[in-house]
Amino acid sequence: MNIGLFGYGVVVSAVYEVLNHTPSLMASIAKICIKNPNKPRNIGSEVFTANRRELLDDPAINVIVEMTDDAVAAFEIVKESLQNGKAVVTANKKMVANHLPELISLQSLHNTPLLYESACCASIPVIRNLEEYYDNDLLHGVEGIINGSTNYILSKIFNENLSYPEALKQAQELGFAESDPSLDVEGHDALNKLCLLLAHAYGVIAHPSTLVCHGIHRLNAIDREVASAQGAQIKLVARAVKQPNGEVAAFVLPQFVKPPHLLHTVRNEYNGVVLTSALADEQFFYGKGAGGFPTASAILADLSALRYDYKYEYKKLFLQEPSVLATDVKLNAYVSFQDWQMLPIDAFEEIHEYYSGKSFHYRKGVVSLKKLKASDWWKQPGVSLILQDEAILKEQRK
């Protein structure tokens, strides 16, 4: 393999180092395209270029590793690479989630593979397992903590009693969260990853804009007290669960998670994914979901797979009748809010518990996923929506 790399951040530098220590892969890096060729690097400058054409037009380069942080530019790079017959490995989950139908079509049309294991959960091989091990119709559900930044913040809040601003600052200082953390804390990163999981778990091709998503940025001190009082922690959970009618309920929302739930044990920047199937019951995947070397390990696995011409078959999409997204799902929810005017009269289908104080109120009960999708009252500042430990009503999961 003769590799052209796009980007040279923490992950790509780790990939470069790993490739140099993996001679059995029989791969070499021909060129690395970066924005600023004059910036000091820890390797020789002759390998760097700011001209993408040197990679895309070079017939000797047969593999492109795309690791930029620009989803728009990444799509153009990946699209042209596939059209030119170059295999592609990428970690850009936003780009893949936004353009998955076209990317699948390009792979088929040009018979060229696009692999993106590193785009979801870094070192955890969840996409390959869904594609190969669970290539049947017996998968009941996928749920997981798939964003290390938010999990690190929540772990510090619950385990070390830090405030949200303190935990966020610490995550930024350690490199787990960006200077602009909105992509993580508002749930968008986890949502993009969920779209990839949906495609391989159920054959559902969903654009991120079509799914309900909410992050941890609206959580308050009272929510934390309510969680602790019931022996739970709050986690940002991405979920895809098959319903009795065959439809799939999919969303990303904060949730109260209690022992013995497997996700309760996932701490700091680690990720955890629980797969539930008819025969194997629960299987738990746990590992580092961020960082240079964990992500590089997934890229290395994809590069290794290219040696034996591996490509995603999207079996649930093309070899079976694909599932469709559920529209009418009832969720067990807790909603805290500062003013009664923030809560519509029909926000809850059922109310099981309520509390009202001078400056804080909450309700627990049943909310409709369909209504959440059609409204935005739960996105207001001062409103916090968290799912209960049993997120989906039991009678819908039997």
Given for the second form:
Number of protein chains: 2
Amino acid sequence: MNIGLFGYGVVVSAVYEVLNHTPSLMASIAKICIKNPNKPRNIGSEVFTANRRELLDDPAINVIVEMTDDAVAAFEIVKESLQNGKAVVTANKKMVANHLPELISLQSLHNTPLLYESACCASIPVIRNLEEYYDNDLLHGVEGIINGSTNYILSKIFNENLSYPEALKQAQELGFAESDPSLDVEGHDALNKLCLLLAHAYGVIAHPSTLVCHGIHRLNAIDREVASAQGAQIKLVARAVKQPNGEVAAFVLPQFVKPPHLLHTVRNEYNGVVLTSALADEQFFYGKGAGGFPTASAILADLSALRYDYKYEYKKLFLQEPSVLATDVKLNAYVSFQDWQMLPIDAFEEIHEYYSGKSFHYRKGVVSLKKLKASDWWKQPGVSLILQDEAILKEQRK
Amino acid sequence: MNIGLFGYGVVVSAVYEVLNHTPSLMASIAKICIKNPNKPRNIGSEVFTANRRELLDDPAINVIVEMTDDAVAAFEIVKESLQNGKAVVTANKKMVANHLPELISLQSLHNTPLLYESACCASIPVIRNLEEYYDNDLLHGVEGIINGSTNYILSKIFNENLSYPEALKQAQELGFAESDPSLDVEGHDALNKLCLLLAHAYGVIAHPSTLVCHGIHRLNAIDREVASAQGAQIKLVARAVKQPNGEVAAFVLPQFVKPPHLLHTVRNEYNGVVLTSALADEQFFYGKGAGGFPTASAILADLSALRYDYKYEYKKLFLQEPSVLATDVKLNAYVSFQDWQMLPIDAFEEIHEYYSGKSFHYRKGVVSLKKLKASDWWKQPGVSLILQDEAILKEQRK
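Swap state to the form predicted together with a further copy of the same chain from the form predicted on its own:
In what comes next, the whole complex appears, and the chain from above leads the way.
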């Protein structure tokens, strides 16, 4: 394997370091393409270039590892690499989630593999296991904490009583959150990963923009108290759950989670995914979902898989009847709001409980996913929507 | 796939039921071989036979699922099936652990797959992940609770204050332990599974009889109190851990486990495996490790893998430099004993703490795995050996 690397961040240098210590992989890095090749680095400068053509046009390079933070450039690079018969390993969840249909057809057209285990939960081998191990007919649901930044922030809020701004600042200082945290805290990163899970769990190819998604940026101190009062923490949960009619309900929303829910045990920057199936019941995969070395670990596993010609077959899409997304899903929700005008009259299908105070009100009851999708009152400042511990109505779960 | 099934217990009927509800697998059960075909059952009698030749000699049967409880007969069946080019899926950990060298060479000689995911931790895909996903050079250790019966018994003792006989009886009544529980409570079942983990994690092929193993049958009520006093539970832990010199220390021994050790969260009949690696740090796989449906789930995953010609490549054995077993390993241990005569004078390398009462004494300190292997004073009634929370001396862990 003769590797061309794009991007040079903490993950790339971890990959570089590890490849040099893994002779059994028989892989070497021929060239690294970065924006600024003249910046001083701890690797010899001859390996760097700012010109992507030196990698893409080099016939000796047969594997591209793509780790830029630019989804547009990444797609161009991946597309051209596949067209030229170069296998690709990428960590770019946004790029994959946004271009899945093209990427699937490019792979099949050029018979060239594209692997992206590191793009979802970093070191946790969830994509590979969904693809290879869990038979669609029997998989009832995938529910996970798949964004480390938000889970770190929420853990600090609940376990150490930090405020949201304090927790966010700490996450940024430790490198668990970006300087522009919106991709994480608004749920988009988890949503991109959910799209990858959907493809490999159920053969559902959905563009992120078509799914209901909300982050943790609207949570307020009283929501936190409401959670604690019921023995719960708030977690940002991504899920794809089969309905009795065979359709799959998929969304990213904050949720009250209490013991013995396995996701309650997921702390700080860790990720955890619960797979529920007819036979195996609940299975739980837990590990580091972000960071240089955990991401490098997944990239290495993908490189290792390339060595024996592994490729995703998208089994649930091509070898089985793919599932379709559910639209008519009822959710158990809590909505807090500062002002009655913020809440549409038909926000709830059923109301089970309500509270009204001087400057803070909440309702608990049943909301419709379809209506959430069609509106955005629940995203405005001053409103906070959180799913209950039993998020999807029992009779709607397979 | 045209399947011939051996054995008819709770797992077989689960497999039968599930195959009939999984049309996408395109598999059908042609024949089931059992000891007593005339016993009334909930499946049509024409599918049953007591004559194994009706399966082994039928050229139309191309897959054998072997689920008998007889390791000797199982090996004959599996051997002949592989020789005749029939793919085999087995749940028989004892048979696989005892015959791994022959089974590996039979597979390669006849180019026919033998899969046994269900033989280790049932539904948890740990064999497949070790084989495919974790690169040997980077895997520091595998530590797991891989026997559901003993974990159920220990959970009841610690969480519900049952005595050992009470907890054992309950486990037997619920089907979590056999009527002859020795295979489980003496640690042999966990040991057999550890041999499978060793092969796929490190390319180490070890016969179970060569490894140090102890169960939970010697634990007494005072050990339980000592555990509780230090905030720990006792768990039966199987482990394969890389030493700084590259050798692998492997054994099954009871151990004090306290939070935040991930194995502390494994309750009742569940299994959990922690994989520690250089890059991904700790990863945790958790799920049901026994029972009809969880085992059927793994068998089904293996059948599904046969459909696309999956076979174990024993990568760590053939494509890398396999590791060797460590002999010189020092362990942090606690030993309780009723009588001073039970304890050899050189039992401990170092003593850190001791207690002496009227009819009960214990010592804590460092013991040598090599000496344990060469002696059996620590297995006699009235003696109980339990590893400390930090089981292997820190400087001996990679």
